[in-house]
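First, one chain by itself in structure tokens, the form predicted on its own.
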Amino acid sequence: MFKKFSPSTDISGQTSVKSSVQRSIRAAVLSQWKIDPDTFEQIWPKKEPITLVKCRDHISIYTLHGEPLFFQHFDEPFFPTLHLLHKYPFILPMVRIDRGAIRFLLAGAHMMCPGMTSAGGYLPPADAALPAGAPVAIHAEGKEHAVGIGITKLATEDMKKINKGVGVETVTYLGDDLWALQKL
């Protein structure tokens, strides 16, 4: 989704997000992340607007002071920036690929199946399975911090079971373009 990401032609404008708009952005975040109120108002304090930048394919960037927090595909979930999730790693669900695959994630492919199988990887217990469509931090074997941010394309006990094809889409991971982004 940033792979070729440049802000000087990709970005088609910057609006201040409504109050009333803000309110119900606070609201998904905090049922979609696992994340506390108090956390949430350390990240984005209340009385802090936010600020919308539109780019291409859809996709919306809020920041606040000109810092990325979290971003939106059309109505996808929100996903928070690689630098907020390393801050508050718990704030989304982890699966951990393998280190056979970790050159493959940081060239931008999205994660197969047997890499987060294998003896390396990590999928959630039946007890704590994800859906598809589930935002997931993505962690590489021996790394202590998430190396990217992906979407489920399956329910992770079906890519137990399974075991083929494309487990989790990538959409931001370190080292694209809105890894490099400090300010908008």
The other form holds:
Amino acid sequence: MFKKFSPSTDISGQTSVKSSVQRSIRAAVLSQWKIDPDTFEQIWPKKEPITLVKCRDHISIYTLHGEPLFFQHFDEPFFPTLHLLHKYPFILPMVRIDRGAIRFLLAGAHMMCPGMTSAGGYLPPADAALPAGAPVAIHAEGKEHAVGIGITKLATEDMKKINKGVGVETVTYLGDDLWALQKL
Amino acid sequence: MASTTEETAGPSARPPIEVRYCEVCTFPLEYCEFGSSFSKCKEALLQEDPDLYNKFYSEEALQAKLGTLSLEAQSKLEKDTAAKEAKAEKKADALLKKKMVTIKRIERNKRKFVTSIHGLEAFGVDLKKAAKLFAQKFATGASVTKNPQGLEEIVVQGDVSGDIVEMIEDQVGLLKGVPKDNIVEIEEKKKKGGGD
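Can I have the other form now, the form predicted in complex with the partner chain, not the form predicted on its own?
Once more the chain from above appears, this time first in line as the rest of the complex follows.
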């Protein structure tokens, strides 16, 4: 999503958000991510108003004091920025890709099923299976920090069974234009 | 609501994990090898924090990282990243050479001109302060504007192109760091916003 994104051309506007809308965003984020309210309070204190930055393709980025925290496309699930995910890695479920797939991910490719079902990859076990359309943190074999964030195109059980085609669509990855955006 | 995440929610607030990012490529330290400036990243880390350097790049660490890739896949990976790094360096060099400071003398009326300077921010000059400096020096108006390409330039009223070149050569004030070979002077006869 952020393969080519330059602040000068792709941002259409910045607005502050109404507190009623803020409350609904806060509730949605708390329910979607595996985070508890106190930790989230550290990230986004109740008193602070966030800013909505509208971008092309109906992408909205929410920032606090200029630093992007999370974003969404249309009204889909919220995704944290990679910086945020690095600080609180437990907020999203994890999938792991093997070493050979890392450089393709860093070039913006989507993750194919074999990358996660092979020896170096990891998918959540059956009792913690994820449905299609769930945001996940993409980790890399041998690394402790996430490489990217994606959304599952197939349920994890289907990925293991079918093992062909796109498994996780890459939404943002290390070194893309969103990563370069420290201040908005 | 059956919450199965009781144990992870343990203490009320979990503090953030401090991540060390590389100064050179802004990636977390373990991902420097995939960036385009791996050798510089290694040097910088070695200088700053030798312990961390050993943690990532010592012999055993490198062995452990080979992971599940076969030997030939691993060497191909290394060759590809080396090639990428070389390409990125070449691009950075070409960009540096191309960074010209362009001083244009644009005709406004028959005998009035404006001088437009663009390219200074490539050398880390604060445009607003530079504009103020010019305005003070030449006792005319100077401002920072965006030209149609989207690049920012300083526009000074009057024909001061020669004086600007001198100022850059003498490295006055915050114009420091602009090499004189990178200056290009152009004369433009265009009329801004001429009617069709």
